[in-house]
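Presented below, as structure tokens, is a lone chain in the form predicted on its own.
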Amino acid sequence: MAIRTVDCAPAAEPALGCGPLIGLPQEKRPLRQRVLEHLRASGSASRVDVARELAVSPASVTAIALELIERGLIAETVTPRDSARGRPPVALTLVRGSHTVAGIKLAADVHTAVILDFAGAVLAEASIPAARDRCTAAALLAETEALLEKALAEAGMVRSALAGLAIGMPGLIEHERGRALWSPLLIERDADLAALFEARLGLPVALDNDANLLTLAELWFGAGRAMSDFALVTIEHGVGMGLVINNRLFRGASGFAMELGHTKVALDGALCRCGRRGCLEAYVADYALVREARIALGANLDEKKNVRILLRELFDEAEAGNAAARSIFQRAGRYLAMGLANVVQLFDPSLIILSGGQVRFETLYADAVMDEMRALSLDTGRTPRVEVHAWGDMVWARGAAALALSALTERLVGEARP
């Protein structure tokens, strides 16, 4: 079973739109919201095309278009015509440069930020180094504020121009209440981060698990745009997973679903950073690989170096033929195959996307690993397609910005609007 690697560096300007191309269940959203989201996803469309795609009358689309134009959310544009006869066709598009939002990814080594306009175009990107150790919520807020100001300066904007902010971070994040029950970045537990950040930044703030936001990035900007169901597995400082079912991000009854990294693969096994033993990420995540490397190659590793540098050195050792280094990746690959086989058996996705910083280490995603995943799965004659997506660090923040755009759209044209 061959694995496909895809370079997913996205364009700053979404020429063909952004957002899911397959609509959500239509009865749950007002028509004006469906019209606006369709225009964002398609980039532009005529009134007739919108009516046909949404299976509604042209008159209904015309009335809603007038409302959205008056509110400055969409605009009319003249498109080229095939001949000189007749009136030029008129399309509807979202207004660019307005209703801007920011997305931020907080991580153990580098924090990243992206600012998008209402149509999904990137206006600015920024990053800053993260604190090396766990910190207080107040310290994390200070880092977040510094990063946001840097991104705003890059965009030539002031904070009051933003309509919203979304933040992604690792850990058990309760999206609905905006709380971090546990995160490897924080000293505190059950921290009311969204309220704390809103009070300091003066903006509506949404909080979510970072793997969910990477999944949103695929759903809004990547391979998931035209797919109703897919799974994403990310391996960096931890192991995360996101799942899209019927074109919607699945969070579970309490909001903590898809914690693949904390599924158990060994009783009384290796110690995970969550405090329990035998978790998948305790064998696959970057800290697990470095821990193994310090045991096998301790004399050759400088503990003061950045984890990413240490992992690159470990991979180079494996590529150069160091048997101990190679065995570390091979062992991690077998555990990864076990985790992926469990995903296949539980959800039967048509596509599994592997993403995150570890995609640089080809040994972990070798064809042999994918073959073992297939061997550990029931033989149904059908296996999911597996792709490695090499987005880069900014994609996480872009997924956070997609969450902020979604929340803003709901506030502006959703059912909650008076």
Second form
There are 2 protein chains.
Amino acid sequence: MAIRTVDCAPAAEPALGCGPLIGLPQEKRPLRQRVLEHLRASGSASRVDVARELAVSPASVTAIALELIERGLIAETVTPRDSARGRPPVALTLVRGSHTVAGIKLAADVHTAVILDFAGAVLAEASIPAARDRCTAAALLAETEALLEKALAEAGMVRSALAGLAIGMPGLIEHERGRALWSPLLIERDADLAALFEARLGLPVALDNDANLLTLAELWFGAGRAMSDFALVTIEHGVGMGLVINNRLFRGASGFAMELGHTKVALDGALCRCGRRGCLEAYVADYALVREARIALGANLDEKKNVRILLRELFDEAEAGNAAARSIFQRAGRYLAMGLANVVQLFDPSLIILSGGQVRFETLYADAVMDEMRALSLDTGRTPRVEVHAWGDMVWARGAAALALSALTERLVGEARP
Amino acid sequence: MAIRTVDCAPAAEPALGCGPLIGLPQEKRPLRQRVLEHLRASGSASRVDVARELAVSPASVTAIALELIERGLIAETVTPRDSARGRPPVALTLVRGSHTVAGIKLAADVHTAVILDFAGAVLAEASIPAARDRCTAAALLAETEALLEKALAEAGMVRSALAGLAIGMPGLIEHERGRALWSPLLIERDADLAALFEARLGLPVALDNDANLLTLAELWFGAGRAMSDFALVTIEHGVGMGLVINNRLFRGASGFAMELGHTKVALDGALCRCGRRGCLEAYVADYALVREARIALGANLDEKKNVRILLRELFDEAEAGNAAARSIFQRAGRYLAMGLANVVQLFDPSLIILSGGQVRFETLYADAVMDEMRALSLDTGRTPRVEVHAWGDMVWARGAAALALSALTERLVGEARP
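Could you output the structure for the form predicted in complex with another copy of the chain, given that the previous block was the form predicted on its own?
All chains and molecules follow, beginning with the one already shown.
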């Protein structure tokens, strides 16, 4: 089984392929929106190219371009060309400075923010340590605001210059209604988080599950630029999943699909932080490893220790030959293989991307795990390719910012509609 | 948890809603095909209605209608109307007798066939007992041919009058290439079944996984007429699944998606007939129940007994209070709940249809199983509706015939293309 590990230091200026939206199928989105998204994806394009690409008449593109130019959202640029024949071609490009958005990833240890211009280029990045324990919505809001201010200062901007914000966080997040039904970061249940944040920050705020946003980041400036269908599995504080079918994020009927971490891998199994037993993440996520780490390390059970440090110690011990430490990773690896085999059996993806902090522990995605995944799957002769994308937190935040950009584009188009 | 059991004696003349095809998205299929499929779904419609429904110009519908009328595929019918004003409206309908197709479901105990006219109405049905054990492709072909002849005799037709055949069977079926990579009915692996059948029967033959065909049957003349998205789980000789997203069957990258029966519910668990351990169907399918039935019934382990009779005895014993028999159904029910909870976590469907022979054993879909499914799922407040559809084998065959009809329509349209 070949695994390809992709080194994923994100490029400073990605050509953001924000084409495929989440909500409507590509064909049903207003043409204005499709024109803007096409320009964002391609960087620049002539009217004729845009018309050809979107399979509409050049006249309709010309009319829309006129309106978007008048509104200051796009501009004409003359590109010199080799041949001396004819007029130099005129390309359309987005006006970068017309709008600015922010994206934030909230997590158990570090919160991360990024600010993008209208074309999707990164203007600033920032991060702050998270509160140690799960907190109230008010406390989370205060942390978010502090982080946002830090990123704005980095960009030399004021908050009122932002056109929108999107936030990704772990848990059962209802994107449509902007509510957090349950999150490991929050004490409250069913918190009306987007509305709370909007009221405090004075900005349009979109909320989403963090794995969905990492999947959107892959769709928009990662694997999705070459692939229309793929699955993404995140392994860090929990286990998440995103699925792209036909260039679109699959969300399920109520927006709660892809909770791979809470699929059951054992009846009456290990206790999960969701309160149920036998969930995949109760065997694979970092809190599952931590649960047994203290035993393997002979550490004081009462001692409060940073999770990343503890796991690093555990990993080093396993590498050094500590059998108990090795067995923790081996068992987690077998359950991960089982979870991945179930993804293969149900979705038959041609590509599975493994991502998130935990995947840096090679043991978890070692060849043995991949071999076991294959052994547990029906033999079709088409095992999916598995890639390990060692993205940092910043890419999750970029996924959030891309969502903010997409929501902004929808609003702008909505305003323009007759 | 409310379960609705739908009594599913299929109507003799269903209005076949064959609109949504499997391959291409609705918009990308040729307009000729969409016109034919719309007429099949609606029974009859005026040119103006067709144009409105398909969002194309009336002129293009008129041109296509002219060609299809000349080819004898559709006809004009004048419908009287209440008002005396204007010309009576002219509707287009499919010419029922223009083509005839057959659909066959191959299974471990009984094979079933149905013959449909071009509009999707049932002309004849037939079934024959299956060979007791897994057999060679040649033997399966002989059984299929005998069944087809029986159905043709029932319809008073000769084989040369058939325009196409589709066959559904359990296992890893590669629909695109017409191959059976593995099937519990077959001794051979990777059998080039569609080509073999085509050569012997002299007909175009499409092959598909049986659960996919039952899902198509639901999509075309069952739940799908009201729902654009649903999941279907079949429990009988094995455990199968089909998923409809946005009116289309989801097949995965290589056509092997939705193998719910072979998702793992236990590491190193019960042996499955696929040769692996811990598959859901190794706990829930009829062979899993049979494995323990003889112990619970104190029956002779060597005795050869029909599976359906044995399971009926087991069920009666459980009803009568035999604790061992009850525990077999209870355990199967718990694992089924676990499998369904995993479907809920990953797909977040608004409707799950349970179908297949086993679902007649009320124990398996009793309220206790549904309660456990809910208990094992994250609490989103949106538990999917679960319906039990007690279809007989004939509906699976109708799904196959609908696939044959769909393939035929594609061929006809291909011939017509300039």
